[in-house]
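Single chain ahead, by itself, as structure tokens, in the form predicted on its own.
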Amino acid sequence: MAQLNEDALRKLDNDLQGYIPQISINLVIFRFNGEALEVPGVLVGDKNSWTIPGGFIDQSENLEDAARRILKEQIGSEKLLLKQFGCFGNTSRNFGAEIENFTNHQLPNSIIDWFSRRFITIGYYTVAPPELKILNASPLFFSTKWVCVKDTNTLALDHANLVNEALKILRSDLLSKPLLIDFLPDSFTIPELQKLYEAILGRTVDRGNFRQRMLKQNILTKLGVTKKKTSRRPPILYTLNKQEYLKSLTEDIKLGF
């Protein structure tokens, strides 16, 4: 739970003043919890209105210098793959009923006034290992949790779009950016990866052909197999080889599956 106290609310008047008004930047972050693709969602205010991550530019701060720290406020690491997907700017694009939501908290007229204005946003999405943890990066955060793409539809403002639109570009840079070095733990089954590739794409590949693909690439190696006691055939844990899975990356190979 956020604590408004005065001096939070006094630290944030005073980093506002130092920001470029009316322009933010979102993160799409996403993970792979072994069964479905999943975003960060932040609770902004005392009532249910959750929203993706995000923060503002400096006035003498590059704009993807500002996207990596906020990426590092949020959760820790700003070394992670970022890419920028668009820019949202409709006419009734505010913040105003997000204030709303501090019903028990008195906020100054000043940080009112600020967010209650019309804000472009620019949306950057990234990567991040399975384990990640969400940092509560902001005073009018009470808290956070992971939210399945499939139900960001519940989203405050348009970032049910934003999610929508990163999703699209993560899945055209499935075969040029190094997503699975981020996305995967050190070693798991061809079956698990399938499953992330499923996820991505938003549909069933067929499995055969997934596992010749994977394996004729060269980009995975044996470790052996696993401890995991099945009536079946022990599935075979792989790690990924980056340095054949990077010189593997590019736009002109199709999926094939």
Second form
There are 2 protein chains.
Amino acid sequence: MAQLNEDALRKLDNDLQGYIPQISINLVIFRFNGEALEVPGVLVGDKNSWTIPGGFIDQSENLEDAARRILKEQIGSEKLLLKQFGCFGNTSRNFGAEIENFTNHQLPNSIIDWFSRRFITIGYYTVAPPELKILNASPLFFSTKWVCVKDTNTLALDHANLVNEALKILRSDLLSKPLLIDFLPDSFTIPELQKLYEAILGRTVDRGNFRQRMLKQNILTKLGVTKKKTSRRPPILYTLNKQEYLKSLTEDIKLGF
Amino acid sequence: MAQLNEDALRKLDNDLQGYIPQISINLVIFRFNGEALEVPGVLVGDKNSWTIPGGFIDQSENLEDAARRILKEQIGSEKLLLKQFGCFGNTSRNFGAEIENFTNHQLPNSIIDWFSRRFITIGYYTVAPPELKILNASPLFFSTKWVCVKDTNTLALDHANLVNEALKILRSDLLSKPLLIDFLPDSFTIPELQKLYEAILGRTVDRGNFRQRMLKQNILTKLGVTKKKTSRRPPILYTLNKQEYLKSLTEDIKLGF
DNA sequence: TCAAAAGTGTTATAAATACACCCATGC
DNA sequence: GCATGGGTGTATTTATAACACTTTTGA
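Having seen the form predicted on its own, please provide the structure of the form predicted together with another copy of the chain.
Now the complete complex, all chains and molecules, led by this one.
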């Protein structure tokens, strides 16, 4: 059986005293592995209870600052896009079942009491570049892994629903928020870019039209080289022209008048 | 000086015991007066502190249910569209200044303590038909009035910002949520409908194109009569075809591929 | 030389947009 | 009859969308 880190546990117990009770923050950290979207899962306890990462808000901390602090604790970076996508608060939202996983680990009662209450959670999504690692941000997390968004129905609590709602907002932000900057590696091919769009949209798109649209927008800069290691015609490598990309973003909706 | 309702105050004091502390709900109730969008303002105390209405969440109540209950308390109807638009939680969010307005009214300490703490608020917007009245939902509200959205910068706390954010979401919901059902009276003219769109969008739209677009969608049913009381050519009255209107709504975004 | 994926071009249709013009009414 | 706002038509441009054709590569 894994051993709880006593120091980290004492720090957690102490931190909890300063947090606003019954409110949590949850992060949906999207990344693109080249084929599909993934989000981090953290193992709460040692009984197969996987959740998405989260944390709490200090009494003297702005909401957005808390979200960014938790993001930094979780992946070590705080310079990423961070956007609220919703607030969730059914009465059944509590960590009761997850806390049960610690019956053999002698958690302090103060921690058990804290987690046994009903929580209202505020969801933020962010986008992480493919190389970022998930850090182990809490003594209660026994493991971490990336979970494909299609497989999030195995997550505990209402976290499958959180991921789903975040994905909806991610989709609707595709034309107005600079998602590509964080999603893409430094260089990429148009077929790879298309796969990213297809992963976000959850549908296939026309190859020819996609390419034309992307090239016409002037947001891609062709690199002289092509991607090797393919047994077919090697695709051309591009890099994102951030200035033009940011200029191309718009909140406008086309209404026809 | 206005007198506080002792019974209502006792009930409030009692209710507060059952609510989740430090979390509130705020409602932005939009209505269209024929010229501009308005939201209700409630006078907290007697010292010119106007806010938008709100309330709290009972420990045994789902978040969405609480929002709907507060809506019903405020305008007597619960069958309206109700959509969360954001969660706001700067550390400066508290009713300290508003509670000061009651120093001459001998509020119980328990109430003062409750309102003196920092609050995180969850914003919901809704749309009310023009004839609905604002009810006096709290003993702490000394008056109510409709405030034009352009004049909400006079509201206390961060409520001007809340209205602003709600308006942004309202705009982006124009093609996907059934806003017209609640905004419009039973019969209306196309120029009136155009004014509603202009009020929501915050810009003028082309008369001819607007009319064509609306008629092509098949969502308007022409009534035999025209609107009198005009000194010009009388416009034709229409009614909303709800079935076709609901069918015309879509979440799709046009991406060009 | 062939299969497969990359890259390019063509075309039909629909949507967005800018205006011009006519109509009905009260003064 | 004329000013004013209501109602209608048309033409240009652009976007969407379907799909056919060509190119490059390794095996």
